[in-house]
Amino acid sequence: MNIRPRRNRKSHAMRALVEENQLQVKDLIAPLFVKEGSGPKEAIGSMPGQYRFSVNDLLDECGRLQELGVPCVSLFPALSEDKKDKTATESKNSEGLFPEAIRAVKEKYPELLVMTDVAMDPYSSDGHDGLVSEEGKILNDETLPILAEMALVQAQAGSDIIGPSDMMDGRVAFIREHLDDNGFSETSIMSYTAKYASGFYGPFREALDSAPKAGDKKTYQMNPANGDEAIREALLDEAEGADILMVKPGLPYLDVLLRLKQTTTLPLAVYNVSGEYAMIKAAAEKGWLDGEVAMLEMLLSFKRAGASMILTYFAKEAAQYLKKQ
């Protein structure tokens, strides 16, 4: 045989050389959940080793991801039912919990990012990501001024990087006119672009109290079925503004991200989701895998579909492995 492909796999020495993709700390952006009051951190039953931080405990945790070298956190404010209402008011409290922590990680820790979410569901009592009519709709046009105005508050307080996850139509254009008149042309979008109907999600929505209090959220997130509208999709948000796409959930969707890679040529993210990083926890604790390698193969699976950077809550424990080799 004059072609035999185990040569490139011959030792360790040989498989590093030729080696197509790699994992590296500086890919991987940390979610973190930020809640009410100075008590201690609360556990996420459905998410092993997540929780809920006081903005002094986020502060500490913030500072352990730093000097592992992870570059950026993304935040979402556990917020207790009283400071929620159908409007999402609590969103545009410049004095509110979510611009208290902003603030305070920007003000210790200057050179990590911060990225924030924006959506209502966090702060309506609907559990929506828009604004829910009397009879049930989603309404989109009467959602984008909340959306807009919530973006700029988070960016008055320091936010890096503002997310629109909401997934109404025209969001990003309408988020970036408004940044842009009020003097935050320089505060990137990272658009939620291709954000799926997805079964994924059940522990995030345990771990804010965010699920929708009546239908689902289906007329405004994308049908799993569906390939071509992620395309579609992206080239709006690409002509609306966007600094980077972001396809959500991650593992049942490296198609999707491939695609979208040969499309744009922006940085494109994916959301490894809590049901995903959930999984591998379960199954780890039950010993029918190595939770470790099942990590970094599936963390390696997002940049080998064309991923720049991974939002995670491996984050922390893959910066540890990665900082040991």
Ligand code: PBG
Contents of the next structure:
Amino acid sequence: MNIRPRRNRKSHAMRALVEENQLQVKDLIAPLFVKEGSGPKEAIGSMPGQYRFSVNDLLDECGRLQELGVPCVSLFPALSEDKKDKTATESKNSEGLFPEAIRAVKEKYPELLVMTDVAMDPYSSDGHDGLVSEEGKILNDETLPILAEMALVQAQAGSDIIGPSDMMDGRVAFIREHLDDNGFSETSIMSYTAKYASGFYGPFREALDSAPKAGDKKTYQMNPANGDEAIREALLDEAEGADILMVKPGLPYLDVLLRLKQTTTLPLAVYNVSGEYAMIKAAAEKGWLDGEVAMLEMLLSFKRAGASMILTYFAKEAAQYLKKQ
Ligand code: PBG
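Could you drop in the structure for the form predicted in complex with the named molecule? We only have the form predicted on its own so far.
Complete assembly follows, chain above in first position.
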């Protein structure tokens, strides 16, 4: 035998020398939930270690993340039911919880990047990402102005990166134009490009109490059976002016990530969603697997598949681990 791949694995130093991919703290984006009022943080049952924070507690958490070197947080508002209606009126309120939280974070931590989610569901009494007609249809074109206005309110509050997660057609161009027309040409758009109608969003919907009241999201989120369609979405988002493309969820769609890597020159993000977090946490709690090893292996797999950045509820834990190294 003259070819022995094991020679490149013979010691820690040798393995390090030939290592192709690395997880770094600078790759991580921490999703965080903010709630109304000043009460203590509320634990999210299906996401051990994750909370709904008051604005003050959110600031503390952002401080800890920045200290660890995490460059970006992705914020989501948890609103009470009385703030929700069919047209997501609260999303336009520049004095509402979300803009207030964005302003507070940017004021205290100007260097920390703030990404904000654009979709109607946290504000919608229907629990859908778009406007719902009398007949229960999700109305695409009627939703676009609502999304664009929401994005503008977030940009005005200081959001660095707008993240449209709604999967309406044409929304990236629509939002881009509205931001530019209002003087926000420097605000970035990270498009949820290939967002699948997934069973892995359950814990997130618990966190925001945002599950659809009727029907499902299959007329706008992608069919898990499709890969070519992700390329179609990517080409569209690129042409519409997106700065970064995202694949979501992560683990079940590593092939999609790799295919987009081979298709676009735009940077790619992956969203390691709530259900993926819950799976590892639950198995680790039972002692069925080593949570830390599984977390690191999962996060590294996203880098290998082509992601430049990872939205993950493990951001803090992974950053703590990497700091110790
Ligand atoms: C909603 C949105 C969802 C997530 C991010 N933005 C849920 C959904 O589409 O129902 C899920 C994130 C996660 O599960 O961690 N627009």
